[in-house]
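Here we start with a single chain on its own, the form predicted on its own, put down as structure tokens.
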Amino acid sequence: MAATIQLDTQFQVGAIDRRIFSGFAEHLGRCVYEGIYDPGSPRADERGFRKDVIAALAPLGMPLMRYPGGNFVSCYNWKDGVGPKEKRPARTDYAWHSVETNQFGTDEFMAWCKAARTAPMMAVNLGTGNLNDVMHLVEYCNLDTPTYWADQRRANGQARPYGVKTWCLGNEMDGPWQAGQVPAEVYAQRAKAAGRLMKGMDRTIETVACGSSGRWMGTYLEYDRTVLEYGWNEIDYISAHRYSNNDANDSAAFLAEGLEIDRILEDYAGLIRYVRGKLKSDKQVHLSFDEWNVWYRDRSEDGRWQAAPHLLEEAYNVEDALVCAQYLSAFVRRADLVKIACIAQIVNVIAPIMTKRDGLLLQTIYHPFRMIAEAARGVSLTPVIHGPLYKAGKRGDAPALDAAVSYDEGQAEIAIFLTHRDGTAPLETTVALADKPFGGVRSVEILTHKDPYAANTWEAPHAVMPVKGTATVVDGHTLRVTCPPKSFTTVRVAVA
């Protein structure tokens, strides 16, 4: 089998949004309890921050982290989670049926994003919350004013206003599952007037819109057309979800599935343009992803009333690992419509990472969003990719190759990323670039397995991994590389 990529750094996508690497970490099983806050482990510091989830987080180089939800804000009152840790209520979770000490609130959140080095994208209660209680969380984390709750804040440990920048507008307000679930036009006036008042407390701040919560509702894009032509003027993105399933267990077709979200984004990039035009409006609005992961094993949704029970705790395999690189390199390959996008989630709830009291797993779908997020840099070129399709199940024929291609201009580097679909044969590859030479071959990496089905576990926690491959510059302007049968391969290398 062999496929060719045509290349010209000429032929930009757009800059490529660092926060596309962002991630998502909610009140839900123990993604906070016993995730990034486990005061009872030995790995954890004097706050009870997991000093080995933030160690595990810093190769994905994560710019923004969505918190508190998710389902989860719906029925949050942030202010049960600041002040004196003894005074703080027990609260029912709606969303998860579990049991909220809130232990870990606002103020936690922000010391532990603080140590992760990343930024705050807090998310408001638009489902059973109000408008007062949102202005006030603005004025807690954003204002130096000599006013209540920026007092309140100052009496809590924290002089200075947390200054964050990314406001998610409630979460999938469209869903029968969410507290306080609404109709479009009830939700688009809750969006605009909520954006409107904390604009009006900080400038400064951009807010994400909540769309439909994914292409299989009925809802789906007449939800989010509704929500942007009503708030438009306050709304700088709007949200997409997608969660990925093999329940029919149809590799071949699960593997495709970089097919629908491609089908996904150009779905939002053309109702934003109607939107716009509609609108005659300069302004441009963009696309969160702000929440995308694999997930379809783990259905255990009901805390039982339990703090931290363990929920979605999903085991993630070869081929999921392939399905998460095809999100990202279709970020990549979007770089002029996706500005933000969070895995869903960071730890212990369908994540990467896992954790006990006294020991730290790597999933297989942490390193697809190690490798691209190290390297993808600068401005998203246009691949033109020609190679053989394969039989994908219940989609029919689809290409074998998946690519994305990022050109750093600064470093002189393109970086190719490298999705094989089909399991029959390698992949010999050519890439030719049409306006530079290339140069060195900087480093290539392969992530595959000779069984798909394979995981790492705390038994193996090392069975998945990276491992080094080859590439050759055959001369100025052309590089093959073999990519193995389910593969997902990086390849950086200089360009003059």
Ligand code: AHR
Second form
Amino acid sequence: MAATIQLDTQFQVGAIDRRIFSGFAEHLGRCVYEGIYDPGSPRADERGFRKDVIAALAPLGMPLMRYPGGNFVSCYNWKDGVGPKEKRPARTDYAWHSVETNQFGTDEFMAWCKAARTAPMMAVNLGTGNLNDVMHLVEYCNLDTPTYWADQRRANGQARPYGVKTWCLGNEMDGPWQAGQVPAEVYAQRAKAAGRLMKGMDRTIETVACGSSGRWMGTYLEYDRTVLEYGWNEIDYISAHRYSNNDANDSAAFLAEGLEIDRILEDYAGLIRYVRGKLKSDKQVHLSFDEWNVWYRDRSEDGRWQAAPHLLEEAYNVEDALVCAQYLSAFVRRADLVKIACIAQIVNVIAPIMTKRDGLLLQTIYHPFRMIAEAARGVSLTPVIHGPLYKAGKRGDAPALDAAVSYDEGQAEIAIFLTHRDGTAPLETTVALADKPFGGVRSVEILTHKDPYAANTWEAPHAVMPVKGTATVVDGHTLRVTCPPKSFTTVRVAVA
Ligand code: AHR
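I have the form predicted on its own already, so could you send the form predicted in complex with ligand AHR?
Below, the chain from earlier opens the complete complex, with every other chain and molecule after it.
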């Protein structure tokens, strides 16, 4: 099998926003408790923050961390989670039928973000919450005024405002599972009012409005259109979510999941253009793909009123990692549209990182994230791909090769991200760069395994790891690399 990719450094899609490599931490299962905060662990610091989790996150370089939900936020009272810990009430968490002890709240999260070198992307409760509480949270986090909630923050040990820039206006408000679910027209009013008040309190704030919860929903795009048309001036990003599954046990189709992701991005690009055109606006709205991952095996969503129950503890294999690679490649390809994206989630809950009290495990999906986040810098280039099709199960014939490319002029480097979806044969890939000669190959990394269902486990934690590969600059303008069956490859090459 052979494929070619034609490139030109002038064919630029747009600057890659590093925030597409962001994460999501929800009060759900063992994500916060026992994940990022675990005072009983020998691996925790004096504040209870897991040092090994922070260290494992570092190579992923996540610029933003979305928090505290997810579904959790839609019945969360943030005021329960600040002040002296012994006075904080335990509460029922409607979303996951769990007990929320409130031992980790806004101040702990801000301190954790600082320790983890990330920035908060706060979600507000537009389900059961009210606008006063939203405004108080903005005051608590961002204002330096001599007023009650800013004073409370100072009394709780934080003199300076946290300066939270990015705020989500609720979560999945079209979903029947969501506390306070409402029709689009009602949510649009809530979101617009909240956005206006929040921006009125702090002009530096950016807002992310809920779109529909997924392409499978009857509300898809129409909810989004309603929200965008009504709230356009108060909205900076519209949110999209997707969880991929191989429920049908049709791996060939599952591995072509990138086609579906591309389709969603196309849909949103069209929708945003439509609303912008209809409103005759010069303002721009971008996409925040703030929940994405593979999720279908562990659907345990009922915490049986326990604190930190084991929920959504999905174990990931090689195929899942190849699907995750396609999400990030799609976001790189559509750098003009996608400015924020958050893998859901970061630890223990549908996550690249798993913990036990004295141990940490990197799942397969950790690796493509690290590989792309480390290499994708500068601008996204359009890859013109000619390659074979393969039999992609219920999807019919699909391209065997998925590719994205970044160009970092400052470092004189092109990074090429290649997912070979087909499992029958290696793919000999030729990359031609029209306008500049290649220099030397700087690195090649390959993630694959002879068993596509292989996973990293506590017993065999390094079963699936990226390995170094080779690529050859054949003549000045041509590079060759062989992609193994069902693999993800990154090539970093110098350009003159
Ligand atoms: O990430 C798990 C859940 O999936 C989130 O809480 C919710 O927003 C989505 O339905």
